[in-house]
Amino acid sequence: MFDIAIIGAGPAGATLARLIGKSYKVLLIDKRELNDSGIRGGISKCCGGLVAPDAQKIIAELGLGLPQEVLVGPQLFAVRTIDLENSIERYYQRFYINIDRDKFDKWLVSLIPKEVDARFGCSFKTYERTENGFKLRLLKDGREYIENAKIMVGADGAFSILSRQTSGRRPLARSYISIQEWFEGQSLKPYFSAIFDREVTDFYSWTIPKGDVLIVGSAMHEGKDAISKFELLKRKLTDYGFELGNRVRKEGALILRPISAKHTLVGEAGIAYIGEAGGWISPSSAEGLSYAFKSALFLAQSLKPGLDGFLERYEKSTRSIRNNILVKNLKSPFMYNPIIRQTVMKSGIQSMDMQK
């Protein structure tokens, strides 16, 4: 019998396992093969691989520093904001750490104490409640087997298998499909580009230089026209002057965009959610790393006094990030309302004059 079973070993799950691994008997499950030789199995996270200032702050508060091997050039100090609808472009100072996301996840896993029972290449299937907690059905190498735990933690992403099996699922937030393609770069510029065009999406699109490739991505409403809209984005970027070489990689993921505190989920009766499984993600930028680390930290702190009453303590501690999501929603019109965005960008407030 485990004290705590964590489903998912991304930044949220790996951080929680690191923080509580010496205090509790912990089972950590992830369908990917996360080991010393690399990340194998499944599909790597569809992520731009940028550590934003909010995430940098919580990483510092956790007493961590990024190792050289997870960094990838160029490091980015400006956002190139392109409003295709209004034909306006501005540059704004912003500091991002450019990382290899697969190596980043592997590094976080390497910090987990040896006391944690980590099961990689293992899929969580279903669970049922028992007198003492939960019975988990897992699948590894084609064989199903059972483990038991007193409490469970969902850290398995936006469309969490665990949360979909619970009865208290939050009202569904706006759902998007994120598509990214990686292209051989030509004359890559050291900017993170944020691109706005309602003909493509009511959210936003982006380009990120990553070593010798350029990532082109967009978060679009789910549906059969998502692919065609992504193709439209690429045509528009080419017309705008972006040089896209040969495609070397393509990936996708689903995103839940919380537009209300009701779209976040703390947990229920012995089950807690952290990271995107709890809806903890920025509604203005889809940045999730800072929320992954914060929610894992808050849950670890809530577990310090013991298992009894942990969920009530976790609910109280997450009020700050629910308020943060509220603030980000208040900020969104300045980014996503085309009239307000046009006014702000034309004013040039806080923009930079680039020497080209």
Ligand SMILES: Cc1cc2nc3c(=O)[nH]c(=O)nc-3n(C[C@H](O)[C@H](O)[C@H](O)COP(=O)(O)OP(=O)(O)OC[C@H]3O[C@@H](n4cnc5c(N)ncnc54)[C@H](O)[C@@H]3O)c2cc1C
Contents of the next structure:
Amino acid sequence: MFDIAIIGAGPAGATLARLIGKSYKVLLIDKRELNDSGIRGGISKCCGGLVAPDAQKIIAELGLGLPQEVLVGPQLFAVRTIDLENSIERYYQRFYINIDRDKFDKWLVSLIPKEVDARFGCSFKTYERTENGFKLRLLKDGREYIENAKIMVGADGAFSILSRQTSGRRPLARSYISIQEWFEGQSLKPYFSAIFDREVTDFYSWTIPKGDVLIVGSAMHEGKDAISKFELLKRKLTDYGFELGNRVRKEGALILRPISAKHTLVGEAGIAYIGEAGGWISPSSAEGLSYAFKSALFLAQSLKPGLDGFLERYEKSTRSIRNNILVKNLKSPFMYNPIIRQTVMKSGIQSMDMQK
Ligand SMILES: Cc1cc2nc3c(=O)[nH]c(=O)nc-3n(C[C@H](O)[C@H](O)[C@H](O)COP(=O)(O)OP(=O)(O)OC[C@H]3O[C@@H](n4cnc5c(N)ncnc54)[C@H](O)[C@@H]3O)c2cc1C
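Got the form predicted on its own; any chance of the form predicted together with this ligand too?
In what comes next, the whole complex appears, and the chain from above leads the way.
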């Protein structure tokens, strides 16, 4: 019997396992081969791979610094904001660390203490409650088997199977499908572009230079027309002057945008959620790495005094990130209301003078 079973070894699950792995008997499972140095079975997490200032801060607070091998050029010091509807663009100073997301996830896994029973290429299927905790049904190499744990942690991302199976699921957050395509780059500019155009989406689209490719992405409402909207975005970007070479990769993922505090999920009777499984992601930028680290840290701190009452302690400690999500929602009109955005961008407040 394990004390704690963590489902998912992305940034949230790997961080929690690192922090509690020596104090508890921990089982960590992930369907990806995160201990494998190669890329097997399309393991990549669809992500822009930008470490924003909030994430940089929590990484520092956790006593970590990024190793050279996870970095990818160029490092980015400005956001190019393009309002396609109002034909206006501005540059704003902001520092991002540009990373290779696969290598980043594997680096986090490499920090997990050897006391943790970490199983990769292993999928969580279902669970049942038992007298002492939970019976988990897992699948590895085509074989089903059972493990038992006193508590479970869902760190299995936005599409969390665990949260979908629990009775107390959160009211559904606004659901977006994100698509990213990677293009061989031509004269890549060193900016993260944030692109606004309601014909494409009421959220936003982006471009990110990464090594010698340009990532073009967008988060659009789920539905049949997401693909045609993405094609429209590419046409608009090409007309705007972006040069898209050969496509080398295409990927997609779900984003649950928490437009109210009700859209986040702490847990219920013996189960806790961290990272995107708990809805912890910025509703304005879809930045989620800082929330993955913070929620894992708060849960580790809540587990320190013991298993009894851990969920109440976690509930309390996550208030700060719930408030942070609330504040981001309050600020959202400055980015997402076309009239306010146009006024702010036209004023040039806080924008940079670019020497072209
Ligand atoms: C298109 C896109 C771009 C983004 N860009 C950025 C960015 O630039 N910067 C930023 O900060 N954030 C970004 N985000 C958000 C960020 O990627 C997430 O917030 C972050 O990955 C959350 O970490 P996590 O550990 O909670 O979940 P995940 O990283 O999703 O990890 C979940 C893990 O659970 C595993 N898993 C899932 N189901 C099962 C199962 N049934 N059994 C076993 N294992 C399972 C998965 O294999 C995975 O390893 C982006 C998101 C999207 C969709």
